[in-house]
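Only one chain is included here, represented as structure tokens and corresponding to the form predicted alone.
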Amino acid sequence: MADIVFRNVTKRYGGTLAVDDASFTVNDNEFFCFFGPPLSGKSTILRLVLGLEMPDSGEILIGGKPVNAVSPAERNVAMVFQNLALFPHMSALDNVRFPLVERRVAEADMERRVADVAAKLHIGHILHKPPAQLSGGERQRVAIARALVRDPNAYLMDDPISALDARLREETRVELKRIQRELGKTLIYVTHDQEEAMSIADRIAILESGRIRQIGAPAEIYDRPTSTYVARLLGSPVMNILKSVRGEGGVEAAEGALSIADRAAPADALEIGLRPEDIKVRPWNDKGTADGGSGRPARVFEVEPLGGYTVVTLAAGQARLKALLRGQPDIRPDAMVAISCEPARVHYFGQGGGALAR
């Protein structure tokens, strides 16, 4: 078992706060990802697992085991810098088997594994060269390798794919994901980019200054944040936050522009959140909407196609929002539209920027 747990654990550099009073469960054999700003903490808690760090108060266990007094060779984990660290006067091939040379591998062993993680992570073309010859991509794989020629509890990467085109981060991280399957085992991977978290994860760590604000699989956070950060963290456009106030046949924001008929919404709301997919927008003429349906006049303020989809920023009252429409649809700026959003799919903020219950 290579289950990682920290029990209310706390980390300071001086006056900052880096971990404030983490406890969270990493399961075994599971792809656990930590997400947030940068500064928000999530570095320092993969140096916490590695042991490069002790932590001020608090207590983290590896596969059942208290490891704080454990040094990092003891506690037999796998990392990824997010700078690489290849030694620059080996090849590739000797940078990948050089974990394998410090624990006195077998030779014919030694081999085996190294074929077949340069077959997992199409190297074996480039095993000869030094990290000098070697493109970002490539020398992102080799330090890949290295990690995973070993046979760890547990493997770290911090933000390995980071310099890698959009296109080659989008191949490396479906391989890490099937690659983790295939291992079967525990991998903690931190990233800034809500995507990869979003594509990779079984459960995602949402941080905030050193704090953990939620902690669940990407679906779960993305329908049901518990608040207005987390909201706003994950999705592309992200979502919509509007004051609102309650009335007799629902919620109203962005002064009346927008009206939200939903009886059942919580008293004590004083915000509300609509993810740009979830807005409709119809066509609007002076009679109202072109179809019959309902909503409220919006002006279009810019179109932004994207191919398969289209993002439009509309002015309602003083707000500004966001919309996400399938296709290209013949839309231009300063048209006039009609919004609208099924009260299911609204999310309510109280006090605080906490979720509410409907």
Ligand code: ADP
The other form holds:
Amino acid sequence: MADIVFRNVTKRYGGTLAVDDASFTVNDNEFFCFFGPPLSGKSTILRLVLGLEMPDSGEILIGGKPVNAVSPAERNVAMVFQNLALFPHMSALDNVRFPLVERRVAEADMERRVADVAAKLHIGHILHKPPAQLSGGERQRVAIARALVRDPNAYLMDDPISALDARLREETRVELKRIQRELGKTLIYVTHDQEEAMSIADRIAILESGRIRQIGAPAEIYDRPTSTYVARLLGSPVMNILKSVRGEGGVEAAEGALSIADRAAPADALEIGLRPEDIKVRPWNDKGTADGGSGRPARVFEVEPLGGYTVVTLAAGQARLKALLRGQPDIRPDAMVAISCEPARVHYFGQGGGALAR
Ligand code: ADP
Ligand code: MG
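Previous: the form predicted alone; requested now: the form predicted together with adenosine-5'-diphosphate (ADP):
The next block holds the full complex; its first chain is the one shown before.
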């Protein structure tokens, strides 16, 4: 068992509150992701798990055992550093063996562990080669194998693939996800890339200035953000957030940009949130919508065709909105369109940006 628990952990550097009263449980075998902007405390949390930093207050447990007074070596948690560079003068095999040689692991045990990790990472056939003869993706897999061969209680990764180009990053994150599932090990993963967090994690913890703002499965956080802060962090383009006023039949957003016929809308809603994919866009002429449907007029400000879908920026009422449409619709800048949405897709936020139940 290697679940990792923080109970009200706080860590200060001088006047800076790097981790602010953090409580969470990373389950055994879980792929757990910390996501937040730079300086939000992600790396500090990893250093606290490793034992490289001591909390000012609170308790850390690994596998049910309090570890505040346990040395980093005894915690047996492996950090996979940002730099996954291989030793160029050693073969892939010697690179993978290196952490075991360093720890004087017995030869037979070493061979078994290397064979095991090589099979899981599909690198058995390239182990005899030096790094210079490997492709970028193969080098990544060898570097990951070198990190995994130690067989620790849990792995920690601090933005491990951010230096790779976009294509290799996508391949590597699929690979990491698969490896973690096959190894059945606890993995705490830090990233500042929301798409990476969404695609790779079993659960995500969202950080803001050392505070955990929300913890949940990616789909749960995406569908039910508990604050405008979290709502704005996930999604591409991000959620549209508009000032709103409660009226007779529902809600008016951004001074007439959108009308939401939702009698169940909370009375204390100050803002609404709408995902770009939840905005319906239809043609408009001077008699209203061409298909007779309802909607408010909006002017097309910019069109970004991305192949499979198109991002349309709209000027409506006092707001700029982004809508995400499938395919490549025939919409041009300056055209008028009608926009509307399903009331059930609307998020409501109140005082301080907190989400409101409908
Ligand atoms: P992240 O990894 O999310 O970028 P960090 O955990 O590195 O964030 O930093 C959190 C906060 O703690 C920041 O304000 C940072 O400046 C501060 N901090 C981190 N490490 C140190 C340190 N060794 N000394 C002083 N301040 C630090
Ligand atoms: Mg960091």
